[in-house]
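Single chain ahead, written as C-alpha cells, the form predicted on its own.
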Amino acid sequence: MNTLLRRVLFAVGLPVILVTLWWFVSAGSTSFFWPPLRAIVETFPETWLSGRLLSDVVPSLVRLFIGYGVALAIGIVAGVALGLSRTLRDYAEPTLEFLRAMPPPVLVPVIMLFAGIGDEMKVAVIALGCIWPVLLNTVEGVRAIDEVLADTARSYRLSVPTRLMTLVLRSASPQIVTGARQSLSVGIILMVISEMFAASNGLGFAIVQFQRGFEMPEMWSGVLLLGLIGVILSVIFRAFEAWVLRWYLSIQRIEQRV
C-alpha cells in the first residue's frame, strides 16, 4: 500500500505544483494573450464539454487512432520482415534512412495533391509520421533475439508461424512496445498539425479558429484539453504495456531482487 501511495503522490506531485504555481502566478495577470488559469478552466467545460465534444474531439481521436493502428500494423510486419533478413535490410536502409529523414508535417501539401483535404489526408500524415519508431524498434528488437534461442526452434523445426509469435514476436516485443510509446506521442502532434491545414474539424482546427478569434481563453483551453487527452492516453497504454509485458516485468523483478 505504501509503495502504491507513493507512486500515485510522484505521478501526481509535480503536476499539481505547476498547476498551482500556474494558477497563482496568472491570477493576476490582465495580458489578452495570457489570460488567468481560472478564466481557461471556467470557459472550459462550455467549449468543449457540449457540442464540440461530437464535432471536432472524437473525429480527431478517431483519425489518431486508424492513422496510430495503421502504422503499429505496417511497422511491426515489416520490422519483422528486414529484421530477419539481412538482404532486405541492406536493400531497403537507403530508402527508408531517405524517407525517415523527410518531417511528415513537411509533407502534407504532397499528402493532400494525392489523397485529397478529408480524413484520408490526416489518417495518412499520422500513419507516416507513427510508423518509424515502430519500425526501428522492431527490427532492433528482432535483430537481438537470442542465437541459442533460435537454433534451438530450428533444431525442434517448429513451424515458421509458431516462431514467430512464440519466438520472434515475444523476444522483440519489450521493443515493439517501446516503439509504439514513442509513436502514440508523435502521434497526438501530428493530429493537430494535420487538422491546421485545410480542415472543417478537429481540435487542430477548433484551436486554430479560437486564435484568429481572438478567443484566448477557448484557445488555451483547447491547448488545455490537448495535454489531458495525452495524459490519459499514457495511462491507458501503460495499463496496456503492463498487461503485455507482463512476462517480462516480472523477470526484471526477479532479477533485481537477485
Second form
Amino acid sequence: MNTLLRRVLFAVGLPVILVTLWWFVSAGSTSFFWPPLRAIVETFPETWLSGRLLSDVVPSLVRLFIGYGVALAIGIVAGVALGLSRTLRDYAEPTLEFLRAMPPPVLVPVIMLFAGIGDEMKVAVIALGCIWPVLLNTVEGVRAIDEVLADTARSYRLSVPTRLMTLVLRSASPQIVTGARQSLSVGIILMVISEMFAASNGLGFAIVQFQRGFEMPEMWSGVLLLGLIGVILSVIFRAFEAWVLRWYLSIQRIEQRV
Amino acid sequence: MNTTRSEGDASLLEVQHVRKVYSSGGTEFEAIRDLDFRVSDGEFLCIVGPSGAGKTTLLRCIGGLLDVTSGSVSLAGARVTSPPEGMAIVFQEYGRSLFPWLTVRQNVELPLREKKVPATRRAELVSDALEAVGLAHVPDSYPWQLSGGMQQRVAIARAVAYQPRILLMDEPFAAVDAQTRAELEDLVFSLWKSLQVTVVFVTHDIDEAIYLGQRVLVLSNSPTSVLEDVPIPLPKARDQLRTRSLPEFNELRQKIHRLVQTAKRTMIT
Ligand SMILES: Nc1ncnc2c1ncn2[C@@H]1O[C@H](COP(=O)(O)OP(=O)(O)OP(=O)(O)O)[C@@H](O)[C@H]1O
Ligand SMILES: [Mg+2]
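Following the display of the form predicted on its own, present the structure of the form predicted in complex with its partner chain.
After this comes the whole thing, all chains and molecules, with the earlier chain placed first.
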C-alpha cells in the first residue's frame, strides 16, 4: 500500500509542480497569446463539455480507433507472415524500408486525391502511419521465437492454428505490444494533423478554428484536452499491456530480483 | 496403447545408414557420417558420445524435426519425415520447452487437446501424469515459478500424459543439480517400467547411461558413427547406491570410458 502511494505520488508529482508553476507564472499575464492558465481552465467546460464533446472529440476518437485498429490488424497479420517466411522477407524488405522512410503527413495530400477529404482520408492516413511500428516489431518478435519451443510445438504435432495462437502470437506479444504502443502515439499525432488539412469537425479542426478566430484561451484548452486524451489512452494501454503480458512482466520481475 | 512388451526382436525404431550434413551459406559440415541401429519395442536405449558428437542432431532426425541427408529413420515400419504420431521429446533446455504463458496444467494438457482427447479423460491423464512426477500440488503455477528440476518434471509429465510409444530424451538432466538428477533418473526409470514405453535417452554422462539403459550405444566423435553397442546386463531393479557400487557397474563404466576416450582421440586423425 505504502509503495503504491509512493508510486502515485511519484507519477503525479512533476505534473503538479509544472501546472502550479504555469498557474502562478501566467497569473498576471496580459499577453494576448499567453492567457493565464486560470482563464484557460475557466473556458474549458463551456468550450468542450457543451456540444463539442460530441461534435468534435468523439469523431476524432472514432477515426483514431478505426485507423489504429485497421493498422493493428494488417500490421500483425503481415508481420507474422513476414516473420515466418524468409522468402517473403527477402522479397518485401526493400519496399517496406522505402515506405517506412516516408513521413506519413506527407501522404495526406496524396491520399486526399484518392480518398477525398472525408473520414476515409483521415482513417487512411492514421492507418498508414500506425502500421509501421506494429508491423516491424511483429516481424522481429516472430523471428525471435525460441527454437526449442518451436520444436516442442512441432514434435507434439500442434496444428497450424494452435501454433499461430499459442506459439507465434504469444511469443511475439511483447514486441507486438511495444509496436502497438508506438503506433498509438503516431496515431494521435496523425489524427490531429489529418484534421488540420481539411475537415469540418474534430479536435485538430477545432484547435485550428480557435486559432484563426483569435480565441486564445479556447485554443489552449484544446491543446490541454489533447494532452489529457493522450494520457488517458496511455493509461488504458498500460492496463491492457499489464494484462496481456502478465507472464512476461512477472518473469522480468523475477530476473531483476536475482 | 495395447502393445505388449515383446522381448528382443520386434524393432520399433530403425535408424538406417543415416548421414547428416549441415550446409549453411556455402559451407558444409558433416555432423553424422553413418549411424545404423535398431531399437526394440519397450527397450531403454542410452546413447553416449562426446560433446559435439551430433547426439542432438541424431535425436532431431529421429524426431522428424530435421531431414536426414541420406539413409532413413523408420518408426513402426513407417518412414519418419515429419514428427510422427506417438512420439514425445524431452529437451535439455527445460526452461525453453515449456510455454511460459501457460500454467503447468495447461502445458501438460495442450498436446492432449490437439489429439482431441475428451475433456474428462484429459483431466484424468493430466492429473495422473502430474501425480506420477510428484507435481500434483502445483497445477496452476507457471513454469517460471518453479525450480529447474520441477520444470523438467513438468516436461516429463507432458510427455507421459501424451502416452507416447517412444520417448526421446536429449540430455534431460544435464542442467539440474546432482540430487535432483538422481531423483529424476529414478523417476524416468520407474515410468519406463510402468508405462511400457520405449526410451531413447541421450547423455554424455557414462554412469547415467549404464544406470538407466539396457543397452548403451557409444558414438564416435564428429563425423559420427557407432563405436560400439554395449549391452548392460544389470539386474532390473535399480538403486542409486547399490546399483552404482556393483562390480559389474564399475567394469562397464571403465569399458565405456575407454571407448569414449578412443572416440576423442580418433578425432585427431
Ligand atoms: N544448424 C547447424 N548448422 C551447422 N552445424 C550445426 C548445426 N547444429 C549443430 N551443428 C554442428 O553439428 C555438430 C553436432 O552438434 P550436436 O548439437 O548434434 O552435438 P551434441 O552431441 O548434441 O553436442 P552436446 O553434447 O554439446 O549437446 C556440432 O559440431 C555442431 O557445431
Ligand atoms: Mg546436444
